[in-house]
Structure formats: structure tokens, C-alpha cells
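Below you'll find only one chain, the form predicted alone, shown as C-alpha cells.
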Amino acid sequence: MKIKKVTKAVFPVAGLGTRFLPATKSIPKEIMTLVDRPLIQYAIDEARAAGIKEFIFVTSRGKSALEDYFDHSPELESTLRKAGKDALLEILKETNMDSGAIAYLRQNRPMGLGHAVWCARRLIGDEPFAVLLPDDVIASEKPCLQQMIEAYEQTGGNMVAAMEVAPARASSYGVLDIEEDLGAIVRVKGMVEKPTAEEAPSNLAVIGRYILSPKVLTNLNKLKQGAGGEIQLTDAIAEEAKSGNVFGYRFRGQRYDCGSKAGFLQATVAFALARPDLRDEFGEYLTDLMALQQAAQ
């Protein structure tokens, strides 16, 4: 049987960012920036790189700003064409997205990633399709979905980026249950979401970055609303997995998750450090840092 490429994916931006308040006060917490780069363009990159060509943004009110950072802006242009200033222009340019290429669909109520992806089935239809959330920023060499689709062509089915948490951070994650470990791909047999330490069947937890088939769009329309009023993504993968067309991949980099403020503030130390034009004085104000830390104890 062929496989289908993957050709787009969906963006599930539709949160509040509470936990960022004030400043998701008046913009989108994808917006907010590592050193100079918005979340979300990272996750863009890493879609493009891995040949996504359609995008699919499930978006909330006051996320206009969005909308507008993906847009052409002719007067910054100009400007930047008129002072010579070629290599910003080019920076600029990178932000931009095609007509036709890039959609905004509304999630009107909170209900969960699952119902989030949910509202995006009419534009991907029945095709596979990937998920990324912006919050997690992997760096790796490869982009992680590029490493993804590569095992995907592979396998088939549905795939779940995965990564070894330590049995205290099980619950903070959907844990998978594997059936059979074959090095990079494991072949899963279940997922339980959030569980104790106690109860977590394997150390391997889903982090933010999916390919999955248009049966899962099917299992999403038959469930109802779990704890919370919310419908878990997890839940409609774990219902292929039964018939074993779940895998998940121990993707190669690392993860950082910018949902939260250490996490965001841990992203912003590493991607700084990884900047030529960054490294070396930041990296001499970290140490001078730590050397009065040190003098102060």
C-alpha cells in the first residue's frame, strides 16, 4: 500500500497564555519571542523544512496578531529596500506565507486539543496530516517532524514524537504503552494521559509533534467531553493503536517547553548561546553572572 505524503499540518494556537499574563494581555503567547524569532515561526521553519506546503491555524479571539505577523507589510519593505538594508529584508521575507497557503480556522470554545484539531477536518479532509504545537521548540540538527516523516514513510499509520521523562514528571505527559521497542520507532499498544509514576506503563511521553491519519479525525467526532469539558487528542490515537497503526519516534534534539516561564527562559539561554553574532558576549556576561552568584555565597 502507498503512503500519502504529508502536505499539511495543523496549528492549534487557540490558548489564552495565562500563565504568561500580563503580557498575553494584548498579544498572542506565539508571538512572543526566543532572542529575536517568534514561537511560532520556529514551528513554521520546522514544518517547511519537513515539506508541509498547506497551513492551518485553529486560532481564538485576539489572536489578530497572528494573522498580521504572516502577512506582507509594503511599507516596512520599502523602507528596508531604500536603506539598502538587504539582509533584514531577506530576514523579513522569511516571515511571509503565500496566499492560499495558510488558514485561520476559530476554536469559539475551550475544549481541548482534540477538539481543536477537530475543527480543522473539513480543510484536511482525507489526507494524513501533522500537528505541532508552537509551545514546544525542539532544537536538533534535523527538524524532529523532517525525522518524523522520514520514519513515517516507513511505517504508515500514526506517529507521536516521544521522549524518556523521569517516572516524577509521568504525570505532566501522555505516557505511552509499547507493544514493541525497535530502537528510534516503537510500536504502541496504548497511551494513558497523565498518569501517576505508579501507573505510567513506560518512560516514553508524547511531546507536541503528531502525524496522523483521518481515522483519528473520525474517532474525535464520536467522543464526548472528558474531564475538564475538554476531548483529548490522546484518546482518539489511543483507539487506533488497537489495531497497532500507532508508533512513536525517539526524535533526535532537544526539547524545550515554552509553555512554561523556566522552560521559555531556559529556550532563550540555549538559542542565544547557538547565535554566532550572540556567543560570545552573551556567554561572557552568563559567566561574570555566575562568578558573582558564586562571590555573593
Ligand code: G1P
Contents of the next structure:
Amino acid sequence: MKIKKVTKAVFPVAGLGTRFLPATKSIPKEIMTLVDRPLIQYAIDEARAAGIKEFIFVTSRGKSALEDYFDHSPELESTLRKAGKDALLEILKETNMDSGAIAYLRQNRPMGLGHAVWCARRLIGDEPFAVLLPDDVIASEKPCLQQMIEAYEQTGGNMVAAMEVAPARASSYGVLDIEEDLGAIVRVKGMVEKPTAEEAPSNLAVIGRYILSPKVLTNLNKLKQGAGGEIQLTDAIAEEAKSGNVFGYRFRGQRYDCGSKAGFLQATVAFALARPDLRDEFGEYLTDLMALQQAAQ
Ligand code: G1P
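Having looked at the form predicted alone, could you now put up the form predicted in complex with this ligand?
Below is the whole assembly, all chains and molecules, this chain first.
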């Protein structure tokens, strides 16, 4: 089986980020920082590590800060250069994209994740592609998308990142209906978006990393409304599952739900503690804080 290389990725970033108001009144949620890097940078780095060469952003009004973030900043760069701040210039390099490597297009109405991905159909064309939801930040030794691409090179078809969740949490996710459990990989026969605990076909939930065949875009052409009245990516993938072409992948790593305040805070603490330049000072502060809290109880 000849499997086409995945070189394009879609980043759906059109959401209003209402859970983070008032902060998101004037900054896109994806620019909010975990330590000192915007959320979106983590997703871009992960995609780059997996060999992605073309980055497609599906945006909406009020997201222009994202375009500036990935552009050169000549004034800032020349000030840093003159001041001999080479380390900072190096850090800035990670934010620059080659001309033509990044495309922005608008989803002009919030019609769901499936619709956002469908908006990118002409740029994707007839190729397999990845989708990364920047709200899902995954800390792992090998970047999650890279793990998935390696698995996909064995299976072909479509692959979604999967993680075990408690039944009470099923209603926050797309949930896999499993045909065959092969260990790290599961063959899927269906998928249900945001089921109740009783309806959930398994405890394996979809996390925001996908490798999809262009057939999924064809399925999205129908623009059929699903859960919550939205056009669901889950439904378009589920249609492919009928022909045995969808796999779930149990990735190795820790996922943080940075779409929620608690998840964002957990990721902030974990990422700060993983940083050599912050670990000691911040770790000590946390230990003292816990001791104070316990003493007060
Ligand atoms: C989206 C998908 C859902 C998936 C989740 C992962 O939901 O629709 O299938 O499980 O991302 O984070 P959202 O969180 O955008 O409501």
C-alpha cells in the first residue's frame, strides 16, 4: 500500500474563546501564554516536528494578532541585533514562517469544527492532511502528531488521537466505537460526538489531533448538522469508519485541556516545572504555598 506523506495541517482557530473572557475580548485565545509561549506555538512546533510544511489557519474576526505573531518583526529584530541579544533573536526565529508556508482563511460563521475544516478544502486538495486543535496541548517525549504519523504509515486511512476518559466526561468529547483493539491502535467502526455516559460506545475519547484522508472533506460537503446543531468533524470521520478506514491511536503523553481554565492552569504549572530556568524557584514557591495552605486548614 502506497501511503502519501502528510505535509499539510489545518489549525481551526476561529473560536471566540468565551470561556476566557474578559481576556479574549481583545486577544485571541491562541495567543494566551503557557509560561512565555503562546498556545499556538506549541501546536506549530508539534506539527513542524512531524514534518508538516504547510500550515493552514482557519480564523475569524479579531484574530489578526495571530498573523502578526508568525510574521517577521523588523524593528524588534534590528533592536535586538544592535544590542547583541542573539539568544532572544534565536527564540524569535521559531515564530517566523517561510513565505508561502502559512495561509489564513476565514470561517465567516461559527458552524462547527467540521465546517471550519471544510473551509480549508481548496488548499488541501486531494491529499491526506492533519488537523491540530491548539486547545489540546500534549506534553510528551515524542510529539503526539509524530507518533501518529509513524502509526499512520502502517495503517493508512484516517487516524485520531485517543485517550481513556471516565464515563461522566464522555459528553465533552467525540467517543470511539471500537471494532478491534490492537493495543496502541484500535480499529474503529463508529464515532459519537458528545454522547451521554449511557450512550458512549466506549471510554476512548478523541483528542484534538487527526490525520485525515481527503474523503472526509467530501463527506463534509454535505454540510449536515450534527450534535449541538453544528457541522461535526466527528460525523464526517464516522462515515469513513463504515469502510474500516478509521483508527484510534492511544498516544503516549500528558494532555492538557487548555480550553478550560483549570486545564490551562495545570499546563502552566507543569510546563513551568519542566523548565530548567524556572524549576527551582517556582518549585520552591509551590512547596511553600502548599505548606502554608495545609497549616491554615
Ligand atoms: C472537539 C471535537 C471532539 C473532540 C474534542 C477534543 O470538541 O468536536 O470530538 O473530542 O474537540 O478536544 P470541542 O472541545 O471543540 O467541543
